[in-house]
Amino acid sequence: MRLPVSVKVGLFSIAVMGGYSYFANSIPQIESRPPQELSLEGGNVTPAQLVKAGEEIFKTKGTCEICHRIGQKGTRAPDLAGVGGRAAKMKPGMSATQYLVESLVNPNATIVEGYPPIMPAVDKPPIALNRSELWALTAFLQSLGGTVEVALADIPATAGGESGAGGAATAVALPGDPKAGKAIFTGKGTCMACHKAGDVPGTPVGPDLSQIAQIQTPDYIMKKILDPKGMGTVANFPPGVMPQDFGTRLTAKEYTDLVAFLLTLK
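Just the chain, alone, in the form predicted together with heme C, possible?
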(Lines of atoms letter the chains of each structure in order from A and count residues from 1; the text may use other names and numbers.)
(Lines give C-alpha, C1' and ligand atoms only; values in the text may rest on other atoms or scores of the structure.)
Protein backbone atom coordinates (compact mmCIF):
# COMPACT_ATOMS: atom_id res chain seq x y z
CA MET A 1 0.00 0.00 0.00
CA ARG A 2 1.23 3.43 -0.82
CA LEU A 3 0.50 6.05 1.81
CA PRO A 4 0.45 9.73 0.97
CA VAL A 5 3.72 11.26 2.08
CA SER A 6 2.21 13.38 4.81
CA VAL A 7 0.71 10.31 6.43
CA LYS A 8 4.00 8.45 6.22
CA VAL A 9 5.95 11.30 7.70
CA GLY A 10 3.31 11.61 10.38
CA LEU A 11 3.37 7.92 11.31
CA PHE A 12 7.12 7.83 11.20
CA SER A 13 7.53 10.74 13.53
CA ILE A 14 4.83 9.50 15.87
CA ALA A 15 6.63 6.15 16.11
CA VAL A 16 10.00 7.72 16.73
CA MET A 17 8.61 10.30 19.11
CA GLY A 18 6.95 7.73 21.37
CA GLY A 19 9.55 7.97 24.11
CA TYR A 20 10.31 11.62 23.65
CA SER A 21 7.03 13.34 24.26
CA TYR A 22 8.75 16.02 26.33
CA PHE A 23 10.44 16.95 23.09
CA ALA A 24 7.22 17.29 21.18
CA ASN A 25 6.68 20.99 21.76
CA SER A 26 9.90 21.87 20.00
CA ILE A 27 8.99 19.87 16.92
CA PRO A 28 7.07 21.79 14.29
CA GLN A 29 3.66 20.34 13.57
CA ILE A 30 3.80 18.07 10.56
CA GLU A 31 0.62 18.16 8.54
CA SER A 32 -1.16 14.88 8.99
CA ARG A 33 -4.14 15.55 6.78
CA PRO A 34 -3.85 13.12 3.86
CA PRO A 35 -4.31 14.69 0.42
CA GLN A 36 -7.74 13.70 -0.80
CA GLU A 37 -8.31 11.95 -4.09
CA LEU A 38 -10.30 14.45 -6.06
CA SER A 39 -13.04 13.06 -8.28
CA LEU A 40 -15.11 15.43 -10.33
CA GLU A 41 -16.20 13.15 -13.15
CA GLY A 42 -19.92 13.42 -13.73
CA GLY A 43 -20.35 16.15 -11.12
CA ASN A 44 -21.34 19.75 -11.66
CA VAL A 45 -18.51 22.09 -10.92
CA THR A 46 -18.09 25.78 -11.57
CA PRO A 47 -14.88 27.16 -13.07
CA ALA A 48 -14.19 28.94 -9.77
CA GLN A 49 -14.45 25.70 -7.80
CA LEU A 50 -12.24 23.97 -10.34
CA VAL A 51 -9.56 26.66 -10.09
CA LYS A 52 -9.64 26.50 -6.30
CA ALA A 53 -9.26 22.71 -6.33
CA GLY A 54 -6.41 23.06 -8.83
CA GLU A 55 -4.59 25.57 -6.63
CA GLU A 56 -4.83 23.17 -3.71
CA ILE A 57 -3.37 20.34 -5.81
CA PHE A 58 -0.59 22.64 -7.00
CA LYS A 59 0.44 23.31 -3.41
CA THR A 60 -0.05 19.82 -1.96
CA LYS A 61 -0.32 16.56 -3.85
CA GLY A 62 1.12 17.97 -7.10
CA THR A 63 4.35 19.01 -5.33
CA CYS A 64 4.76 21.61 -8.10
CA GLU A 65 6.37 24.05 -5.67
CA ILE A 66 9.43 21.86 -5.35
CA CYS A 67 10.43 23.42 -8.64
CA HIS A 68 8.00 26.20 -9.59
CA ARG A 69 7.14 29.51 -8.01
CA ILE A 70 4.39 31.81 -9.14
CA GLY A 71 5.64 35.36 -9.53
CA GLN A 72 9.20 34.49 -8.63
CA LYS A 73 12.08 33.58 -10.92
CA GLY A 74 13.46 30.17 -10.07
CA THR A 75 16.70 28.63 -11.22
CA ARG A 76 15.12 25.23 -11.54
CA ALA A 77 11.89 25.81 -13.45
CA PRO A 78 9.95 28.61 -15.18
CA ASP A 79 7.95 31.15 -13.20
CA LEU A 80 4.34 30.15 -13.85
CA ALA A 81 2.92 33.67 -13.47
CA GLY A 82 1.08 34.44 -16.71
CA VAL A 83 1.41 30.91 -18.06
CA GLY A 84 -2.33 30.78 -18.84
CA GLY A 85 -1.87 33.69 -21.23
CA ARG A 86 1.36 32.68 -22.91
CA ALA A 87 0.30 29.04 -23.31
CA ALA A 88 -1.67 29.82 -26.48
CA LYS A 89 1.45 31.23 -28.16
CA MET A 90 3.93 28.55 -27.13
CA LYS A 91 3.39 26.07 -29.96
CA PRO A 92 1.93 26.87 -33.40
CA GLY A 93 -1.34 25.02 -33.93
CA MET A 94 -1.79 24.19 -30.27
CA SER A 95 -4.43 25.84 -28.08
CA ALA A 96 -3.62 27.02 -24.55
CA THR A 97 -5.47 24.00 -23.19
CA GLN A 98 -3.57 21.55 -25.37
CA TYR A 99 -0.21 23.08 -24.48
CA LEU A 100 -0.87 23.05 -20.74
CA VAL A 101 -2.17 19.48 -20.71
CA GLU A 102 0.85 18.38 -22.73
CA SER A 103 3.15 20.20 -20.27
CA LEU A 104 1.70 18.07 -17.49
CA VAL A 105 1.46 14.60 -19.01
CA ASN A 106 4.30 14.75 -21.54
CA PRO A 107 6.62 17.46 -20.24
CA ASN A 108 9.51 16.54 -22.50
CA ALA A 109 7.50 17.17 -25.69
CA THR A 110 8.39 20.86 -25.36
CA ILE A 111 11.30 21.99 -23.27
CA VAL A 112 11.09 25.64 -22.29
CA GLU A 113 14.34 27.24 -23.42
CA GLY A 114 16.97 27.64 -20.74
CA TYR A 115 15.67 24.91 -18.43
CA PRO A 116 16.71 21.29 -17.88
CA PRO A 117 14.32 18.45 -18.85
CA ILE A 118 13.67 17.42 -15.25
CA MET A 119 9.92 17.83 -14.99
CA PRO A 120 8.23 14.48 -14.31
CA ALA A 121 4.96 13.46 -16.00
CA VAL A 122 2.64 14.37 -13.16
CA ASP A 123 0.05 11.69 -13.94
CA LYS A 124 2.64 8.99 -13.22
CA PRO A 125 4.06 7.94 -9.83
CA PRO A 126 5.30 9.36 -7.58
CA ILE A 127 2.95 12.33 -8.16
CA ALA A 128 0.26 10.25 -9.91
CA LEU A 129 -2.52 12.78 -10.39
CA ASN A 130 -5.81 11.38 -11.73
CA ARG A 131 -7.87 12.86 -14.59
CA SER A 132 -9.99 15.07 -12.36
CA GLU A 133 -6.91 16.46 -10.70
CA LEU A 134 -5.28 17.18 -14.08
CA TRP A 135 -8.45 18.94 -15.13
CA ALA A 136 -8.51 21.13 -12.02
CA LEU A 137 -4.79 21.83 -12.27
CA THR A 138 -5.10 22.90 -15.91
CA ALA A 139 -7.95 25.24 -14.92
CA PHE A 140 -5.74 26.74 -12.21
CA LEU A 141 -2.88 27.27 -14.68
CA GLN A 142 -5.31 28.94 -17.12
CA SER A 143 -6.43 31.25 -14.34
CA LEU A 144 -2.87 32.58 -14.23
CA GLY A 145 -3.27 35.22 -16.91
CA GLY A 146 -5.56 33.36 -19.28
CA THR A 147 -9.14 32.14 -19.73
CA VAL A 148 -10.39 29.10 -17.87
CA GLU A 149 -11.80 26.99 -20.69
CA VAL A 150 -10.55 23.44 -20.10
CA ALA A 151 -13.17 20.68 -20.10
CA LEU A 152 -12.78 17.21 -18.69
CA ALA A 153 -12.90 15.91 -22.28
CA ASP A 154 -9.63 17.80 -22.98
CA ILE A 155 -7.76 15.49 -20.61
CA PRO A 156 -6.74 12.30 -22.44
CA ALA A 157 -8.72 9.31 -21.20
CA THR A 158 -5.46 7.42 -20.67
CA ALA A 159 -3.96 10.11 -18.41
CA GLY A 160 -3.35 8.89 -14.89
CA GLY A 161 -4.64 5.49 -16.01
CA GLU A 162 -1.76 3.18 -15.20
CA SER A 163 -1.00 4.94 -11.96
CA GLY A 164 -4.36 4.30 -10.30
CA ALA A 165 -3.31 1.21 -8.37
CA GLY A 166 -0.11 2.83 -7.20
CA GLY A 167 1.67 -0.50 -7.47
CA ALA A 168 4.47 0.95 -9.55
CA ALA A 169 5.27 3.61 -6.99
CA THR A 170 8.55 2.06 -5.95
CA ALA A 171 9.78 1.62 -9.51
CA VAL A 172 10.00 5.31 -10.32
CA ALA A 173 12.65 6.10 -12.86
CA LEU A 174 13.87 9.60 -12.18
CA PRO A 175 16.55 11.10 -14.35
CA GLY A 176 19.90 11.38 -12.63
CA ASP A 177 23.11 9.45 -12.21
CA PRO A 178 23.49 7.82 -8.77
CA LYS A 179 27.27 7.58 -9.11
CA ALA A 180 27.63 11.28 -9.79
CA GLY A 181 25.14 11.87 -6.97
CA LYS A 182 27.31 9.97 -4.52
CA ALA A 183 30.17 12.30 -5.39
CA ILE A 184 27.90 15.27 -4.64
CA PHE A 185 26.95 13.67 -1.33
CA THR A 186 30.56 13.28 -0.25
CA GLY A 187 31.85 16.43 -1.93
CA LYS A 188 30.15 19.63 -2.97
CA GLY A 189 26.89 18.85 -1.15
CA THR A 190 28.70 18.38 2.20
CA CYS A 191 25.94 15.95 3.21
CA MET A 192 28.49 13.56 4.64
CA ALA A 193 29.49 16.14 7.23
CA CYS A 194 26.23 15.26 8.98
CA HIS A 195 24.88 12.03 7.47
CA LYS A 196 26.03 8.46 7.12
CA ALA A 197 24.74 6.75 3.94
CA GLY A 198 25.45 3.07 3.27
CA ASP A 199 29.20 2.66 2.79
CA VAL A 200 29.72 6.42 3.04
CA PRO A 201 30.89 7.18 6.56
CA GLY A 202 29.41 10.27 8.16
CA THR A 203 28.64 11.79 11.52
CA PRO A 204 25.53 11.33 13.70
CA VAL A 205 24.63 15.05 13.56
CA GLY A 206 21.78 14.12 11.18
CA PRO A 207 19.89 10.84 10.70
CA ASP A 208 21.65 7.86 9.13
CA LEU A 209 20.35 7.84 5.54
CA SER A 210 21.39 4.25 4.75
CA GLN A 211 17.72 3.18 4.34
CA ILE A 212 16.15 6.48 3.44
CA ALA A 213 14.62 5.20 0.18
CA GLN A 214 12.82 2.52 2.14
CA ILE A 215 11.33 4.74 4.82
CA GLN A 216 10.54 7.82 2.75
CA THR A 217 9.06 8.55 -0.67
CA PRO A 218 10.96 10.19 -3.55
CA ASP A 219 8.94 13.37 -3.25
CA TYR A 220 9.69 13.71 0.48
CA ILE A 221 13.40 13.21 -0.20
CA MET A 222 13.35 15.74 -3.05
CA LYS A 223 11.56 18.31 -0.93
CA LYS A 224 13.63 17.74 2.17
CA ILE A 225 16.83 18.71 0.35
CA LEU A 226 15.36 21.93 -1.01
CA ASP A 227 13.26 22.90 1.99
CA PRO A 228 14.36 21.05 5.15
CA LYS A 229 12.33 23.27 7.47
CA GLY A 230 9.18 23.04 5.36
CA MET A 231 9.20 19.28 5.70
CA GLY A 232 9.26 19.29 9.48
CA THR A 233 12.04 18.03 11.71
CA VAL A 234 12.96 14.38 12.17
CA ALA A 235 12.22 13.55 15.81
CA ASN A 236 15.18 13.51 18.19
CA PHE A 237 17.26 15.72 15.91
CA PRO A 238 17.78 19.44 16.25
CA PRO A 239 15.69 21.67 13.97
CA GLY A 240 17.32 24.24 11.73
CA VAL A 241 20.69 22.48 11.52
CA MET A 242 20.34 21.15 7.99
CA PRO A 243 21.29 23.97 5.62
CA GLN A 244 18.35 25.66 3.88
CA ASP A 245 20.15 26.80 0.77
CA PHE A 246 20.92 23.66 -1.23
CA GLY A 247 18.38 24.85 -3.82
CA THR A 248 20.66 27.71 -4.71
CA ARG A 249 24.00 25.97 -4.14
CA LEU A 250 23.40 22.88 -6.29
CA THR A 251 22.77 22.94 -10.02
CA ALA A 252 19.67 21.12 -11.29
CA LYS A 253 21.88 18.30 -12.55
CA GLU A 254 23.71 17.95 -9.26
CA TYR A 255 20.36 17.93 -7.48
CA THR A 256 18.80 15.21 -9.66
CA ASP A 257 21.99 13.11 -9.43
CA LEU A 258 21.95 13.48 -5.64
CA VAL A 259 18.30 12.40 -5.48
CA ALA A 260 19.10 9.41 -7.72
CA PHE A 261 21.84 8.40 -5.28
CA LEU A 262 19.58 8.73 -2.24
CA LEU A 263 16.96 6.56 -3.97
CA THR A 264 19.49 3.70 -4.11
CA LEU A 265 19.73 3.67 -0.28
CA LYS A 266 17.44 0.81 0.76
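Positions refer to the first chain, counted from 1. So that the term is clear: the rigid core is the largest set of C-alpha atoms that superpose within 1.5 Å between two forms. None of the values given here were measured: they were computed from a predicted structure. First, how it differs from the form predicted on its own.
- The rigid-core alignment places the CA of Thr147 less than 2 Å apart between these two forms.
- Relative to the superposed rigid core, the position of the CA of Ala193 differs between these two forms by 2 Å or more.
- Taking the rigid core as fixed, one finds a CA shift for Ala183 of 2 Å or more between these two forms.
Moving from the form predicted together with heme C to the form predicted on its own:
Only one chain is given; partner chains and other molecules are left out.
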Protein backbone atom coordinates (compact mmCIF):
# COMPACT_ATOMS: atom_id res chain seq x y z
CA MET A 1 0.00 0.00 0.00
CA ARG A 2 1.36 3.40 -1.00
CA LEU A 3 1.23 6.11 1.65
CA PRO A 4 0.15 9.63 0.73
CA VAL A 5 2.96 12.17 0.38
CA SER A 6 1.66 14.20 3.34
CA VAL A 7 1.88 11.14 5.59
CA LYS A 8 5.42 10.39 4.39
CA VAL A 9 6.50 13.97 5.14
CA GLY A 10 4.93 13.75 8.59
CA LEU A 11 6.68 10.48 9.41
CA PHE A 12 10.01 11.85 8.15
CA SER A 13 9.63 14.94 10.34
CA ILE A 14 8.89 12.82 13.40
CA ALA A 15 11.94 10.66 12.70
CA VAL A 16 14.21 13.72 12.36
CA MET A 17 12.85 15.33 15.53
CA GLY A 18 13.27 12.05 17.38
CA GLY A 19 16.87 11.80 16.24
CA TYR A 20 17.65 15.34 17.39
CA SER A 21 15.92 14.71 20.72
CA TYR A 22 17.94 11.54 21.29
CA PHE A 23 21.18 13.37 20.43
CA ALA A 24 20.35 16.30 22.71
CA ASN A 25 19.47 14.05 25.63
CA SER A 26 22.66 12.03 25.16
CA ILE A 27 24.74 15.13 26.04
CA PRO A 28 25.50 15.39 29.79
CA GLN A 29 23.32 18.12 31.25
CA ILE A 30 24.76 20.86 33.44
CA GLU A 31 22.51 21.91 36.27
CA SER A 32 22.58 25.63 36.91
CA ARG A 33 22.95 26.47 40.58
CA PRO A 34 23.65 29.76 42.31
CA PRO A 35 27.22 29.99 43.66
CA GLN A 36 27.56 28.95 47.27
CA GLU A 37 28.63 31.62 49.72
CA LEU A 38 31.94 31.03 51.41
CA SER A 39 31.45 30.90 55.18
CA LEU A 40 34.56 32.73 56.33
CA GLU A 41 33.73 32.58 60.03
CA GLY A 42 33.07 28.85 60.05
CA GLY A 43 36.73 28.00 60.66
CA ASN A 44 37.08 25.79 57.57
CA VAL A 45 38.53 28.35 55.19
CA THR A 46 42.03 27.94 53.75
CA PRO A 47 44.42 30.85 53.12
CA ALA A 48 43.94 30.34 49.37
CA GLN A 49 40.15 30.59 49.73
CA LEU A 50 40.54 33.65 51.91
CA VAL A 51 42.79 35.39 49.39
CA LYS A 52 40.46 34.54 46.52
CA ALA A 53 37.47 35.94 48.42
CA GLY A 54 39.48 39.03 49.33
CA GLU A 55 40.46 39.66 45.71
CA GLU A 56 36.81 39.50 44.71
CA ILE A 57 35.91 42.00 47.46
CA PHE A 58 38.79 44.24 46.34
CA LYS A 59 37.36 44.35 42.82
CA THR A 60 33.65 44.55 43.68
CA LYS A 61 32.03 45.52 46.99
CA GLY A 62 35.18 47.10 48.41
CA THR A 63 35.39 49.45 45.39
CA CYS A 64 39.16 49.59 46.00
CA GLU A 65 40.04 49.83 42.31
CA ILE A 66 38.31 53.19 42.02
CA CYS A 67 41.35 54.71 43.74
CA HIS A 68 44.03 52.01 44.00
CA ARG A 69 45.95 50.02 41.43
CA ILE A 70 48.34 47.11 41.78
CA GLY A 71 51.58 47.73 39.91
CA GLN A 72 50.42 50.97 38.35
CA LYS A 73 51.24 54.48 39.46
CA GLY A 74 49.40 57.66 38.63
CA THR A 75 46.17 56.94 40.48
CA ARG A 76 44.52 58.96 43.24
CA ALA A 77 45.77 56.57 45.96
CA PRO A 78 49.01 54.61 46.59
CA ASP A 79 50.06 51.72 44.36
CA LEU A 80 49.41 48.53 46.33
CA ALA A 81 51.98 46.34 44.58
CA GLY A 82 54.06 44.65 47.30
CA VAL A 83 52.00 46.17 50.11
CA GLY A 84 51.97 42.84 51.98
CA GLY A 85 55.73 42.97 52.26
CA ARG A 86 55.97 46.69 53.01
CA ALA A 87 53.26 46.73 55.68
CA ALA A 88 55.51 45.47 58.50
CA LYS A 89 57.87 48.41 57.96
CA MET A 90 55.28 51.15 57.69
CA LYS A 91 54.76 51.85 61.39
CA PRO A 92 57.28 51.06 64.17
CA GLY A 93 56.03 48.48 66.65
CA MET A 94 53.15 47.43 64.42
CA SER A 95 52.98 44.11 62.57
CA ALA A 96 51.96 43.82 58.93
CA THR A 97 48.56 42.48 59.98
CA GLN A 98 47.96 45.28 62.46
CA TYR A 99 48.97 47.95 59.95
CA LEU A 100 46.77 46.60 57.18
CA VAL A 101 43.74 46.21 59.44
CA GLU A 102 44.22 49.74 60.78
CA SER A 103 44.55 51.09 57.24
CA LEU A 104 41.11 49.66 56.45
CA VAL A 105 39.12 50.58 59.56
CA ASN A 106 40.99 53.76 60.55
CA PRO A 107 42.72 54.96 57.36
CA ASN A 108 43.49 58.44 58.70
CA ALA A 109 45.70 57.02 61.47
CA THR A 110 48.64 56.90 59.07
CA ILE A 111 48.67 58.97 55.88
CA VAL A 112 51.07 57.96 53.11
CA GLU A 113 53.23 60.94 52.16
CA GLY A 114 51.98 62.72 49.06
CA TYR A 115 48.38 61.60 49.44
CA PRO A 116 45.48 63.41 51.15
CA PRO A 117 43.32 61.79 53.86
CA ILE A 118 40.43 60.91 51.55
CA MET A 119 40.08 57.17 52.18
CA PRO A 120 36.90 56.25 54.09
CA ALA A 121 36.72 53.52 56.74
CA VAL A 122 35.67 50.54 54.63
CA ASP A 123 33.59 48.92 57.37
CA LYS A 124 31.32 51.97 57.50
CA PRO A 125 28.79 53.21 54.93
CA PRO A 126 28.84 53.70 52.04
CA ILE A 127 31.17 50.69 51.53
CA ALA A 128 30.20 48.85 54.73
CA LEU A 129 32.27 45.66 54.63
CA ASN A 130 31.45 43.18 57.36
CA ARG A 131 34.01 41.50 59.63
CA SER A 132 34.46 38.45 57.40
CA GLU A 133 34.96 40.63 54.35
CA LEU A 134 37.58 42.67 56.18
CA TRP A 135 39.37 39.45 57.09
CA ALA A 136 39.41 38.29 53.48
CA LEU A 137 40.44 41.70 52.13
CA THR A 138 43.33 41.88 54.61
CA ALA A 139 44.46 38.41 53.52
CA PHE A 140 44.45 39.49 49.88
CA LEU A 141 46.52 42.58 50.68
CA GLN A 142 48.99 40.42 52.64
CA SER A 143 49.32 38.13 49.63
CA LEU A 144 50.70 41.05 47.63
CA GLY A 145 54.34 40.48 48.46
CA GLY A 146 53.90 39.13 51.96
CA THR A 147 52.76 36.10 53.95
CA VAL A 148 49.08 35.52 54.62
CA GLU A 149 48.85 35.24 58.39
CA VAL A 150 45.82 37.29 59.39
CA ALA A 151 43.27 35.51 61.59
CA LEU A 152 39.67 36.45 62.24
CA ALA A 153 40.68 37.38 65.79
CA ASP A 154 42.88 40.13 64.32
CA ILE A 155 39.79 41.92 63.00
CA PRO A 156 38.12 44.07 65.70
CA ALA A 157 34.87 42.53 66.91
CA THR A 158 33.24 45.93 66.48
CA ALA A 159 34.22 46.19 62.80
CA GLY A 160 31.36 46.10 60.34
CA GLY A 161 28.64 46.65 62.91
CA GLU A 162 27.15 44.34 65.51
CA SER A 163 28.18 40.69 65.25
CA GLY A 164 30.22 41.56 62.17
CA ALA A 165 27.05 41.59 60.16
CA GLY A 166 27.89 44.71 58.21
CA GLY A 167 25.06 45.76 55.98
CA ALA A 168 24.11 48.17 53.31
CA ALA A 169 24.92 51.83 53.47
CA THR A 170 22.42 53.89 55.33
CA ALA A 171 20.24 55.94 53.03
CA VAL A 172 20.69 59.66 53.48
CA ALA A 173 17.65 61.81 52.86
CA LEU A 174 18.45 65.39 51.87
CA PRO A 175 15.97 68.09 50.92
CA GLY A 176 17.77 68.61 47.60
CA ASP A 177 16.51 67.78 44.12
CA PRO A 178 19.04 65.62 42.18
CA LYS A 179 17.66 66.76 38.81
CA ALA A 180 18.10 70.42 39.74
CA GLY A 181 21.51 69.57 41.19
CA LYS A 182 22.59 68.09 37.87
CA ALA A 183 21.67 71.38 36.24
CA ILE A 184 23.84 73.19 38.81
CA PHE A 185 26.69 70.77 38.09
CA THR A 186 26.55 71.48 34.35
CA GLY A 187 25.63 75.14 34.64
CA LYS A 188 26.10 77.64 37.44
CA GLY A 189 28.51 75.46 39.41
CA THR A 190 30.69 74.95 36.30
CA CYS A 191 31.68 71.57 37.79
CA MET A 192 31.81 69.83 34.43
CA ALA A 193 34.65 72.14 33.44
CA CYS A 194 36.86 69.88 35.57
CA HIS A 195 34.87 66.75 36.42
CA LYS A 196 33.11 63.93 34.64
CA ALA A 197 30.03 62.62 36.47
CA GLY A 198 28.23 59.58 35.11
CA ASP A 199 26.63 60.54 31.81
CA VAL A 200 27.79 64.13 32.20
CA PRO A 201 30.98 64.63 30.17
CA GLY A 202 33.77 66.73 31.59
CA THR A 203 37.45 67.48 31.20
CA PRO A 204 39.92 65.46 33.33
CA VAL A 205 41.30 68.47 35.21
CA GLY A 206 39.79 66.99 38.38
CA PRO A 207 38.85 63.44 39.46
CA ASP A 208 36.05 61.50 37.78
CA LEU A 209 33.06 61.73 40.15
CA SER A 210 31.02 58.96 38.52
CA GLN A 211 31.25 56.77 41.63
CA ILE A 212 31.87 59.37 44.33
CA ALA A 213 28.83 58.34 46.40
CA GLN A 214 30.04 54.75 46.43
CA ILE A 215 33.40 55.57 48.01
CA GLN A 216 32.78 58.69 50.07
CA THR A 217 30.37 59.67 52.79
CA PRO A 218 27.79 62.45 52.41
CA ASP A 219 29.71 64.38 55.08
CA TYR A 220 32.89 64.33 52.98
CA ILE A 221 31.03 65.37 49.82
CA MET A 222 29.32 68.26 51.58
CA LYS A 223 32.55 69.52 53.16
CA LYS A 224 34.52 69.14 49.94
CA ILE A 225 32.20 71.57 48.17
CA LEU A 226 32.43 74.23 50.88
CA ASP A 227 36.09 73.77 51.85
CA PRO A 228 37.91 71.94 49.04
CA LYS A 229 41.37 73.00 50.18
CA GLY A 230 40.70 71.96 53.76
CA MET A 231 39.66 68.48 52.65
CA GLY A 232 42.90 67.92 50.76
CA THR A 233 43.79 67.58 47.09
CA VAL A 234 43.38 64.21 45.41
CA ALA A 235 46.77 62.85 44.41
CA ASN A 236 47.99 63.50 40.86
CA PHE A 237 45.59 66.38 40.35
CA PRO A 238 46.62 70.06 40.54
CA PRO A 239 45.99 71.74 43.92
CA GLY A 240 44.00 74.93 44.32
CA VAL A 241 41.99 74.53 41.12
CA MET A 242 38.59 73.89 42.70
CA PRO A 243 36.84 77.18 43.57
CA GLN A 244 36.78 78.07 47.25
CA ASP A 245 33.69 80.27 47.09
CA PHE A 246 30.83 77.82 46.51
CA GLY A 247 29.55 78.70 49.99
CA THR A 248 28.78 82.24 48.78
CA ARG A 249 28.28 81.58 45.08
CA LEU A 250 25.50 79.00 45.54
CA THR A 251 22.26 79.53 47.43
CA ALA A 252 21.36 77.06 50.18
CA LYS A 253 18.91 75.31 47.85
CA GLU A 254 21.42 75.11 45.02
CA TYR A 255 23.98 73.66 47.40
CA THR A 256 21.65 70.94 48.71
CA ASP A 257 20.48 70.19 45.15
CA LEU A 258 24.10 69.74 44.04
CA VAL A 259 24.85 67.43 46.98
CA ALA A 260 21.71 65.42 46.24
CA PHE A 261 22.89 64.92 42.64
CA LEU A 262 26.38 63.85 43.72
CA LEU A 263 24.86 61.29 46.10
CA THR A 264 23.23 59.58 43.11
CA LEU A 265 26.63 58.89 41.52
CA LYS A 266 27.23 55.22 42.27
